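Only one chain is shown below, in structure tokens, and it's the form predicted alone.
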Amino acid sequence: MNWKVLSIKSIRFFKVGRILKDKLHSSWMFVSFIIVLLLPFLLGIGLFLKSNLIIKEESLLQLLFSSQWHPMKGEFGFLPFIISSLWVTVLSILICGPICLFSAIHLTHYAKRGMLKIMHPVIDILAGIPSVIYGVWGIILIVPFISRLGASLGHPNSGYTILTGAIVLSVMIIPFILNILIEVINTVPQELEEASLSLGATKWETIKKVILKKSFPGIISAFGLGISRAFGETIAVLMVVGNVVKIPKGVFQPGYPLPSLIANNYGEMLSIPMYDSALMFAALILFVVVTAFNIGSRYLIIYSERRI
């Protein structure tokens, strides 16, 4: 009888210990979740507090829509930097978007299975190359090419232009978007493709009407993440875009994106409070734009999922 009571007590002891251990692990996971949830808010609050000095001194409209950038005179107009960032980002997506989408379709539905196994390491290598290497590559190859191209089209330039930055940036984000697109298209059930083919549809009609339609929310997500990555890229674009404080009126003109402004000036301007605050405001603009774009992408994903 004593042995029976002892065994029951031992079982209860181990059961209580397992429950406490499970609650402890649940608590750690909940704390980690809260930290991840709070990080964007902490980043936004920190950037706002650091840029509060210039926000108090200048009106928001003046900061965002003025093209006058003379920090030593107290003039901080961010419009040239915002326009340059939009130019480079939109052009890079227009260049790499069709390449990524058609490559993903080819690798998942036309190429042999062995080709996809070969391409995965290649994509990973491209994604892992440091951005400064892409910048050096852009200086060696893309800058002379754009200079000659612009001269032949009647737009002489030094080669350090918006188009150069967009080409280099598009090459940088191709592996990032392509990897996601391959995974998204592969998640479409094989049965849907077989059902479409059995009804007499051609392979391209099946891809266009079934595969792409079913994976459309994931495609939006892939390009949304790609745009967010492109908008904040710094070193490679800084090396080839020209860094001239002027609103670009064409792709063969130099630009000066917001990340390049921060990277070029932050270290040496810490001793000037207003300049430091202006650079923090540039970072705040980047944060707000990327956040707004991600929210918009999420809304499009939800809307498209409901329609599908």
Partner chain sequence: MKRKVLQKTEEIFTRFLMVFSTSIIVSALLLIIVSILYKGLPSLSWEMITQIPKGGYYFGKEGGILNAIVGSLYLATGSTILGLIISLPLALYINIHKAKNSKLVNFIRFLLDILWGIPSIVYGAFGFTVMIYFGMRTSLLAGIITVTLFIIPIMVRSMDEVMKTVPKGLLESALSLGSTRSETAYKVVFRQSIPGIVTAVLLAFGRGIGDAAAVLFTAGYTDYIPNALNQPAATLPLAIFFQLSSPIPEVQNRAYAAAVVLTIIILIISVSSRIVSNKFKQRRIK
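Same protein, the form predicted together with the partner chain this time rather than the form predicted alone?
We keep it simple here and write out only the one chain, dropping partners and molecules.
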């Protein structure tokens, strides 16, 4: 009798234990869900509060469009950095865009199995290499190359230029863009391709007029995501781009992109008034631009997938 009661009790206890465990697990899951949900807003608010000081002091327009950068005198004009960032980003996309597009078509429609077996690890490893390694590579190989190229073209330079940064950056974002492009091109339904081929179009015509046309929004958004990745890249660019505060006027001149500004000056930012606020403002610009590009591109992908 007693034994029976005990066993029922223990069963009940066991049951309660299981439910309790479920409750505990579920609530921890919920907590982690909330953390991630809040993270982007915390990021934005934190950076905004910190850079609010300087926005109050000087007008937003002056910060963004003045090229006077004298932290000691309290003059903060971000134009040289913004222009440098734009140069490097746009150039790198121009360099790697066509390469990625052609290679993505190759890998999705022409390559044999063996080729794909090689290319998957290649893309993975390229994506995994840390940016500082890209920077070292840039210093070893690209800097001397650009220096010689510039000299032979009549633009003598040290090799640490906008173009160097763009080349290093373009190799860095290749795996990123390529992966998205392959995914995007693969979402085009096979039937469309077959229909086009059965109507007598050649393979290239099919690709050009059916597949590329159908996946056009996806391709644009892949480049958009690439731009946002390139815009925020720090160490690799910092190592090869020259870091001179001046509005660059050509690809063979040194530049000073926004991420490099933040990374280079974090050491002294607490010793000069308003400097930390200015650097946080730079981080805020990065955050806003990158997030805007990301949201736009992701939305375009979702939209185009829905249409197919």
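Note that the coordinates shown come from a computational prediction; the quantities given were computed from them, not determined experimentally. So that the term is clear: the rigid core is the largest set of C-alpha atoms that superpose within 1.5 Å between two forms. Positions refer to the first chain, counted from 1.
A displacement of less than 2 angstroms separates the C-alpha positions of Gly250 between these two forms, with the rigid core held in common. Once the rigid core is overlaid between these two forms, Ile34 counts among the residues whose Cα shifts by 2 Å or more.
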